[in-house]
Amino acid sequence: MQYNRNMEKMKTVIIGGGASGLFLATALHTTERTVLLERNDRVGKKLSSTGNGQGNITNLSASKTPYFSSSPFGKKLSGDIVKEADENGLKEAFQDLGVLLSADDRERVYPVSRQASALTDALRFAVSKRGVDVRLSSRVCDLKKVQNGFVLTVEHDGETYQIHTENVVLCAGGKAAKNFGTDGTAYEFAKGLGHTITALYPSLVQLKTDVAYTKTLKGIRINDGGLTAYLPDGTQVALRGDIIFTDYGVSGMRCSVFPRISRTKSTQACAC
Ligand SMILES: Cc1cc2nc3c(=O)[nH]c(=O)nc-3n(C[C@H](O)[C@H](O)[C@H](O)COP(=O)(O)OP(=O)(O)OC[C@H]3O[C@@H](n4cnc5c(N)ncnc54)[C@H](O)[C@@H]3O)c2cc1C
């Protein structure tokens, strides 16, 4: 599709059609002259892969779970957010969109269909029903603050065009899982608008291990297990969480206790 080569005038532009951008588009008071720009050829690519493709949207005890941050501000902020938007609010919001949910014996909440794509589809239909102009394969490559709003440069089909908007909402995700469209450009946009970006650390990463012993365990899962990792520099680290053995080592361990763990280094691991 060709878009206006002259400067388009919008009221609100949402950058990113992931979980936050789609949810926001369903919740806006008005969708008048609202456009959602998504660089991928479909929305919700990452959302559709969450929870091993089953969509673990929350936990029945989510608001009681302790949240961590390296700064007191971050700790307070995450606590305030969870208090404001607890697990019940999220469950009700998805149920209003027609997604039936159920919890497993570990209080993890999923769509009854156990398909994360059910979450994406429900949001996609709701956004379309609200008349939001969703533009796929549309990458925002520049964002500037101007008088009375913002100017965005959008790349689509190898060409660029510009949009002037009164409001812009940055829902372009973080830096995790680049293959889903999130390469960290959101941080650059935020920085360009005067926001401060704190240091970034991987917090839930794969551990690449010496596979001599773990290769034969591929596919085995240990719920809430303990693991001791010996890093190449000789450091020993104890980790807890769900352990899934893979052909490269161990998948998805929380390493908030040790942010220096790199996903590229070869690590030895033993689980218990
Ligand atoms: C493998 C995996 C499993 C996960 N499992 C779970 C789980 O079970 N439960 C859970 O709660 N969370 C899970 N998460 C985390 C969860 O997926 C994220 O917290 C959530 O998707 C973040 O939503 P978001 O809208 O902020 O960002 P994203 O979903 O990343 O969406 C951002 C969107 O912005 C688009 N975008 C980026 N830059 C631009 C640009 N310049 N122009 C236009 N579009 C742009 C991207 O293409 C992307 O579609 C998982 C994450 C991964 C990677």
Ligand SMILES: Cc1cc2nc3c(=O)[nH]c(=O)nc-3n(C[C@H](O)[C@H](O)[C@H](O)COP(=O)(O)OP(=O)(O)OC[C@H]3O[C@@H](n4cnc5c(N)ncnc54)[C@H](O)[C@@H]3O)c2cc1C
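Predicted model, so just to flag it, every value in this text is computed and none were measured. Rigid core (definition): largest C-alpha set, two forms, superposition within 1.5 Å. Positions refer to the first chain, counted from 1. Compared with the form predicted on its own:
- After superposing the rigid core, the C-alpha of I243 moves by 2 Å or more between the two forms.
- Taking the rigid core as fixed, one finds a CA shift for G226 of 2 Å or more between the two forms.
- Shown in the overlay between the two forms, fitted on the rigid core, is a CA shift at K215 of 2 Å or greater.
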Given for the second form:
Amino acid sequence: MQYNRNMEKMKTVIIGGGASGLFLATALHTTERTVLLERNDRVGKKLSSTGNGQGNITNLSASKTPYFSSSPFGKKLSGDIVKEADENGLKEAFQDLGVLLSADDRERVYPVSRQASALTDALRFAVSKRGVDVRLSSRVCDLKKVQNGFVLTVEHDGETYQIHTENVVLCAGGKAAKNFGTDGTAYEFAKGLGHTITALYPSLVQLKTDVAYTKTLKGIRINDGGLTAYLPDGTQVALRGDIIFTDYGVSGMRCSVFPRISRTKSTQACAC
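Form predicted together with the named molecule done; form predicted on its own now:
Left out here are the partners and the other molecules; the chain alone remains.
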């Protein structure tokens, strides 16, 4: 792709208007000709649903909690990340934006309003004050490296246009929530620019169960509950936290995997 001098010219293009894209936009100067492209009809769509819509942003014990990894490298990496960016950093960032926060008896930190949309609004207002050009319903179809920068092809209202930019930042999320627009597009863009993508595996997923006896409990939440599941291979999985009954099973728990034990072949689960 050749650089066309008639293309729209930008200093920085941010792809994705989620939490990371919005935070980045608040840190850039208005004179830098910055544009933020969001494929949804509003920014922070996923952020507004975090913490079951209540906006649980961190935990006061986040830096003291032991983190599990299947490799020594992963364990060290998680420790280094938490040490570099502990629970206070995010708290202070939102407080600087004017969000009042409070912690519950389990040290989970929420906006005082218990509305995750308060987090999104604070970031949205800050980005607007910075003068960043936010373009909604704008999907990036193509991203190419060219001389002196990058060229993006953007689709909006059925039409396409191109932007030449000196810098581009991928803040489009992973592949865990297609309903929010995080469908893995960013991985393809990164690969196209020469980056290597490691294999993807599910990590935090819902637990699907027989709902014959729990269907009428849909929407009910149990605080600090426990559940133990016995898998076909004999592995015992213990989960503890808030249990949310859904139309497919249960959700909302933290999982720990224990060594194999002897059980029957069928999967069993018991809540306690």
